[in-house]
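Next up: just one chain, as structure tokens, the form predicted alone.
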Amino acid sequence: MGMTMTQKILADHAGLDKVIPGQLIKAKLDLVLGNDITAPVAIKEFNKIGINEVFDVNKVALVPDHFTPNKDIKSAEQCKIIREFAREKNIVNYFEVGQMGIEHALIPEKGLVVPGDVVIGADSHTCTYGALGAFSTGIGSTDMAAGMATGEAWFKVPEAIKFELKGELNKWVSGKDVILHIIGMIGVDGALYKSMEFTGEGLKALSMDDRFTMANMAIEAGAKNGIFEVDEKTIAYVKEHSTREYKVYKADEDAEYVKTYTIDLGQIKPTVAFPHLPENTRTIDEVGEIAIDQVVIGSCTNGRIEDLRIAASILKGKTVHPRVRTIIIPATQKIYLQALEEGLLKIFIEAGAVVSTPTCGPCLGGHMGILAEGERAVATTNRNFVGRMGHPKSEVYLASPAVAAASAIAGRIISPEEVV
């Protein structure tokens, strides 16, 4: 039996000719990532190991993004720990205020991941880099410490689910709608410790930003990782952002999948995930009357330039509802500057929205938009668990930038077609 994309990457990095699902392997790492929540714990564990240097100063990345700019004394202390560690260990890829971004948007932008890499990050949404044809997965802080020390990590080789994409997206439908549709179909545990592998002629209908969004939310289906077959768009993105050598892995014809789904992109409608699970999805025509108090457009899921352009195209010349606090968060400094140069920030501000510095902020209930009891938000983020964005009796509705922007204008969840 042949191997999937993920299995081939893991076999190569383990120095093996072949691996099978369930096999325990030790693989070499191309990048180890941490942020201001997880890295301080990893650093504490690293210091217990008793070595003086990380395995490679170019293959560790530290990005304070969750609570930055620091919102309080505790977050300031967390960032101080990783700042001092980065300086002491001469870590090259340390990005803070002024040059920072939300880690899972910043890392690809900086060219730190290329096809064929094995990446671990002490953050569950590290699976984002599968959009580039890499194996990337979230791990705990202890594993991060071991990875920084040795450049290796243990893995159990995952089984795989194949998603054969066909057709083209309709207007106002994006990668966010596709992945919400899939999670609604298979459930939040539908891909538990499995690799979600995306292939098919429908790939060409998805931009790189669409793919980053979909890979980012693979964890919301319980997946170990999400990974996209590498094509011309992938290679063009990599050549634009990185000078590193890369390797393309394609699944064997006889690769084994526990399930195969065919997804017709043309049949997918704008989709909203209702509280309190990403699987609780409804198409926009099934939503009903849901009044909202806040809209957040940003996060590692949907804070990229394409997302901001879509939101701006809907908000241009309009005003957000007086009852709706609308918060726009560009995912990186580069995206912020590009949005500024394209006039998108002017559109947002004239519409009555506010624009934040790059930060995770409200996505995890950190800052920059916490919800009070009884409040409802439409967010382009990735999770809507109880209390995710603030009070345990608040509600988060996950949606695309197009639906979020339209809802900001209407004061209720609405289709973009109704306001454009």
Second form
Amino acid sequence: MGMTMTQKILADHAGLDKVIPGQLIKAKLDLVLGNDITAPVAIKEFNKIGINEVFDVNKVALVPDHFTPNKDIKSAEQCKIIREFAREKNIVNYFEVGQMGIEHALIPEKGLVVPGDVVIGADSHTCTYGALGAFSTGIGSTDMAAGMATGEAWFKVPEAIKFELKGELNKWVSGKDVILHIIGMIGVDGALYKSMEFTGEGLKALSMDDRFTMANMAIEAGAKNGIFEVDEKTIAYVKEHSTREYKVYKADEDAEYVKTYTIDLGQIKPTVAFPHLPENTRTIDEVGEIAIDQVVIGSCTNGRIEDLRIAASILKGKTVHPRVRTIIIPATQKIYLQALEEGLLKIFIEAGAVVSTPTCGPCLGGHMGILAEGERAVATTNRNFVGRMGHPKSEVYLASPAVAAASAIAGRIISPEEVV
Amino acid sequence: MLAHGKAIKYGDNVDTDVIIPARYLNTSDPEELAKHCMEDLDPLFTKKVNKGDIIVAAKNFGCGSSREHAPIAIKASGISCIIAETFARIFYRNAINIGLPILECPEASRDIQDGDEIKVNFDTGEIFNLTRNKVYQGAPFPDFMQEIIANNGLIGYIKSTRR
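Now show me the form predicted in complex with the partner chain, since the one above was the form predicted alone.
Below, the chain from earlier opens the complete complex, with every other chain and molecule after it.
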């Protein structure tokens, strides 16, 4: 029996010729990541171990992105812990406000992950880097502390589900709709403890930004990781952003999958996840009349340049509905600048939207757009749990940037076709 | 190793945002976090929980964010063990890593009712329902995880291997 992409990467990093699902292994790490919520706890644990240095100053990344620029005194204190630790340990990849972006948009942009890497991050959406053909997974603060100290982590080798993609995306359909469709199909625990491996000729239809969005939400199906087969688009992205050596892994012909789904991209319609689980999906024609109070376009899921371009193409020359607060958050400084140079920010501001500095902010109910009781938001983010964006009696509808922008204009959830 | 307490029962997909909402994540102090544990799902939790009590839930407990604040808040509120049909994988790791015992046992998860008196033997994986006079068999931890739990978490385990 052959191995999946994930199993091959893990075997190599554990110094083994072969691994089987369920096997407990220790793997060498290429990057250990943390943010302003998880890293302070990790630093406290790291200091208990009794070693002075991190395993490799180039392989630890600290990104204060959740409650930054600091929203209150307590979060300022948390960030101070990270800043001082980064200085004291000579951490190369510490990103201060001004350099900082939302970690999962920033890390690939900085070239810190390449195909074949093993990455852990104390943030559940660390699975994003699977878009680059790396094994990348979210862990907690204690695992992060252990990873910083030893350069290793323990894993149970996962089984895998294969998603064979074919066809082309229709207009106004993006990676977000594909992943929401898949989560709606398999459920929020449909890939529990497993890898989601994306392959097939349909990959050609997906841009790198689409792939980042899809890998990002693998955790929303309970997956350990989501991973894309490497193709020329991946290689072009990596060469543009990184000078590191990379290794391309391909699943064996006889690799075993617990299940294979064939997904015809041409059949997928714009999709919205209703409260309070990402699996509560409906296609745009089944949404009905849902009036909204806020739109958020941003996050580690959909705050990249293509997302902003799509939103701008819909908002251009129009104004947002007077009842809808529209908040647009470029995910990194580079994306922000690019949006500025392309004239996208002007379009947003003229349409009546606000544009924020990079932050996770409202996605997790942190700051920059918290919902009051009874309010509804359409968000390009990744979770719509109870209280996720504010009051426990508020509601979040997950959608693509295209649907979010169109809904901002209409004041209700609507297909982009109806406003363009 | 044993746990003994009354069951506090929840359903499917209890996510880390309801276990500890992000609005309280500007601190990592366990006692502070425990004050808001389960607030958005069960506002009475902090009033009804007694030291040693056991959470019994259904599928995919702890799904969502990787915040270790979630198992930290649960542990600091006095919960001695969580039994569920399945756990979300990051929560599972985090609980083991901070030394909060958790067990997967679909039968116990279905059968145990809120308020039942429960005893758990972690060495054997046996779960005793003293109220209903029943025994359920959960999967015992693999040796590697037993060692982590015996060292009160991953940090203790790493320190023990470095000696």
